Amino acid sequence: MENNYKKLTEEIRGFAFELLKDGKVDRVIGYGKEEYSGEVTPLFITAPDESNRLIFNSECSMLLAKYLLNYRESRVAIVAKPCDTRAIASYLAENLLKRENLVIIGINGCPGITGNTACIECTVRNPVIFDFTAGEAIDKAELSPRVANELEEMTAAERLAYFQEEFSRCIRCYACREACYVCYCEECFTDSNQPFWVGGSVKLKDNFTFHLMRSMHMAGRCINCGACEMACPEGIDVRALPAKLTRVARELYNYEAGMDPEQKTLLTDYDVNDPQPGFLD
């Protein structure tokens, strides 16, 4: 089962169209295209008839949900692909955000996003929270999600030296960082000089220091939405680190981030029987 774009933005626009007509919502933030370039990009709107401008379709590939921390006061309706929802179930498990000022459009059934890879290896097609539902729900039996294993057959030094050539090309333009939706901190560790973390350089050294460190405090919280990747102008592999943190996390502890509300994250939840592999297993 596969839905249309086209099926999805005219139910969306019906959504939006209503919610503000009503007064539910006081603005709505989705996707639309710019007006000179025709580039898709985050829109909100305010008036019912702004509604025709809003869009869904394969290059809707920003997390929308992190403007919602700008928001919090207000009552906002979003469109939200699945791992949009699963974004928002976190802030709400974390209480960034008020689920009575929330009124969710999910994406039934996401297509996915042209590009991005982390599509490819999706088990949640459908949204985990919402209010309103766009398109039709897949069935996971349904889904062939694929992890690409290169990484996990090279060799220690072949993947220092895969990590290394990645690393060499960024440019520290912070895009993947303001792109996910974990990277809430007022003050991020790079921009610390009290204790001094991230040299301001753009030396392979510090490269290493910001992506791992970075990687380290999306354990447990990174729900693979490969947003990063997708902002990255060097085209650098940023998801790996986290996306492999994501997956022992679902290995070990069958615990995958973002599914529920009322879930712990993984760091702050403790069972005695939890495995305990050694740092260097």
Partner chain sequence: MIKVANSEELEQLLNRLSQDYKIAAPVVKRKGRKERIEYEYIDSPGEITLERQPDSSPKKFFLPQNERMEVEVAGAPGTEDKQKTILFGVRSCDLEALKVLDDVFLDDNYIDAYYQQHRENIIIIGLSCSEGKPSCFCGTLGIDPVKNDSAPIFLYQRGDRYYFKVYDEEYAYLLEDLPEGDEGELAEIVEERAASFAENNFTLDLPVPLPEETTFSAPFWGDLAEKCLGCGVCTYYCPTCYCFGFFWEQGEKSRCWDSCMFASFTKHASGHNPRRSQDQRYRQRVMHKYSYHPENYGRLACTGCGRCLDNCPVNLDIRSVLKTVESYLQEKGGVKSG
Given for the second form:
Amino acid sequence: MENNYKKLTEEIRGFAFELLKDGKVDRVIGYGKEEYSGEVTPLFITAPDESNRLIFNSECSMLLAKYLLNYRESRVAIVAKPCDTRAIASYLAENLLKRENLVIIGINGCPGITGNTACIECTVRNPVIFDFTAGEAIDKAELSPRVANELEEMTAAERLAYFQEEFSRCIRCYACREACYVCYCEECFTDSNQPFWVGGSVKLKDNFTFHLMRSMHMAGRCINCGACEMACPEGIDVRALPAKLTRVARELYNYEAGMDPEQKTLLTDYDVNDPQPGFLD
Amino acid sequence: MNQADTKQIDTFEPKILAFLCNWCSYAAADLAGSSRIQYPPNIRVIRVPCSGRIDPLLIIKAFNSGADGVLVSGCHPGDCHYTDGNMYARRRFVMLKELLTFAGVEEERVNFTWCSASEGKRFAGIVREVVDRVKKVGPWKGFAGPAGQGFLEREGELAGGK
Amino acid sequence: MIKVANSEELEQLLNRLSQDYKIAAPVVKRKGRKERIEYEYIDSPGEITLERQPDSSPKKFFLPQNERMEVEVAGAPGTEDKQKTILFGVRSCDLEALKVLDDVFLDDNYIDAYYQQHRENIIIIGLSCSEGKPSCFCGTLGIDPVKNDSAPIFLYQRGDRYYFKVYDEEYAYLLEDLPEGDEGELAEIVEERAASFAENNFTLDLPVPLPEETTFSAPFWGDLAEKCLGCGVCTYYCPTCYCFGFFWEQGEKSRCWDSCMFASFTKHASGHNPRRSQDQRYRQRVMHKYSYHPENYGRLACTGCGRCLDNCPVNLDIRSVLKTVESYLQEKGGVKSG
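Next block, the form predicted together with its partner chain, ref. the form predicted alone:
The complete assembly is shown below, putting the previous chain first.
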């Protein structure tokens, strides 16, 4: 079951080399290393010789799927963790990408990313959509995801205090927004002044409102990949609110975002017998 | 109503924003009025074409702007003037309510219901119920508020810079 | 003049100073997922940590992220607390960055009264770096991390000994309790540290300012900025980025940081955006730091503090970018700007 990063890297390089050599794709999006810092960074390669710059290890936290939106008209291969494949499935469901332009190199049996708390909750360790796979698929039965959440145990007042403390540190750099696969709007509500949704200053009440509004847009679309949390330079628990909504979607509607390119999003669909907890009679 | 009153919990008169759909709930409010059914004057009505038109962000913004509570009412499921606008709205509101209560907003402040054009009496009852619910939890402290302080007190500029 | 203290005396000194001054210094903030060191107002000297470079720059004391403009007339700063602040432990990179902010906000023709007021109310005590972090490259840009005379008082710490080098005698009264120290001992520390910083694996041979037209129209920007997400992290953590926007809310006008990395930064009311794509925006940031600011003020607007690459969600490294620029310009025949 244990996947070896060296082997994964070699397999990825092999696929990338062949695809570029045969001219099947114009570019491969994967992970590489920065020359000076040695940190993992997204890498875009166009020549077969460059494929030995590709790597894969436990630091590959960025969600590469978002870059696909920059290359809608060209043929692209992408190194995709299972969460990336879910993002891609969502994009396909929303008609944002053309499947025939895409070559997905899925990572089988994803071991999780260092420092990403979302990976502890992950139940999808194999790609949901792929053309090639690297590594050994993981047996779902072996998984024991931790879904319990300390926040659920708290009272409303305690949670309010918790989120106030978290969001008070927000500097409104919008890294969470830019890292998130859901956030591809031409104009974000934060930038809109007609209508005016939320103040751009770093007051706590506006920070709080921004995170609520951001999270509401994630409802039924968040795949709980943790990209927002990994991107946040201040280490704010920005994932807690959207992650809560993914749990609600699972419990109430048995809905899991990004599992199937044919699937409708939660909020663009309904059932006449939908539950309505908390509604007044 | 005097703004200073909102600071006193014992004389607390909540400000509740009510989003009512044009075809059913707004007509119900109208009927309650023309039938001379009394209900508390705490709601501020915004008429919308359909409950499906209400962007959840509007409700979050209402709380950011200091509303003590929100009431949303549309046509009963199956009766929507636009066939299924309220069906879409229902999922959205369930998610929104879960989000707000998880973030620490009291459940009593976020109210959703369905009310048809003929239910003037019921509409008055709903408003009474919602006002009671909001009164029970007291003034909305705001997303930035420390416990026990009213929204207007902290947002000094709103209360005249005090 | 040199003044010397041990940690006990330093604590006494800061306690005494805190009666007359607010004191801000790097402190460990362990909140949430990441441990951060940040400049904050402190209650007791025990909180101070001089261990490593703070994660955010001290520019927030001079250009607050959110500053209320009391009166909408230039030259009428706020009526806020005028109590003086001592900003303790500012390293060379951040001291040099302040010069960049001064260039802009204290330009003879356009003095920013708000900035000026903060600047006058804050006394800086500098700090000599004992070791760099992997992302630091101040030395490459000609900044000496070991000593810097742009703060009135500059501190060297070695073990339990604190050496204060007083550059501006006007502020010597702050340290009047402390005994005088020996210049020789200090010179020794400076020499020792200079040696430890001597080996530098990152060298640059760039014309400053960068030749505007050649660099601007270079073909590589699209590739370099391909991975840039367009968030504001690099600009918000940068000690020299000073762009701001205005917000009005309920009659209150405030000045907030803005970022050239945001698409909305240059968007016109008509909907037209002169910097349409992220590579144009990223190019603007690099060009501003290495071409436009040096052109206008004769000083690089980058101090090599390395915070932009420490905090970048995709680890975009400005050093690789500069290297690409370097090799391109060399290829172009070593264009030197005049």
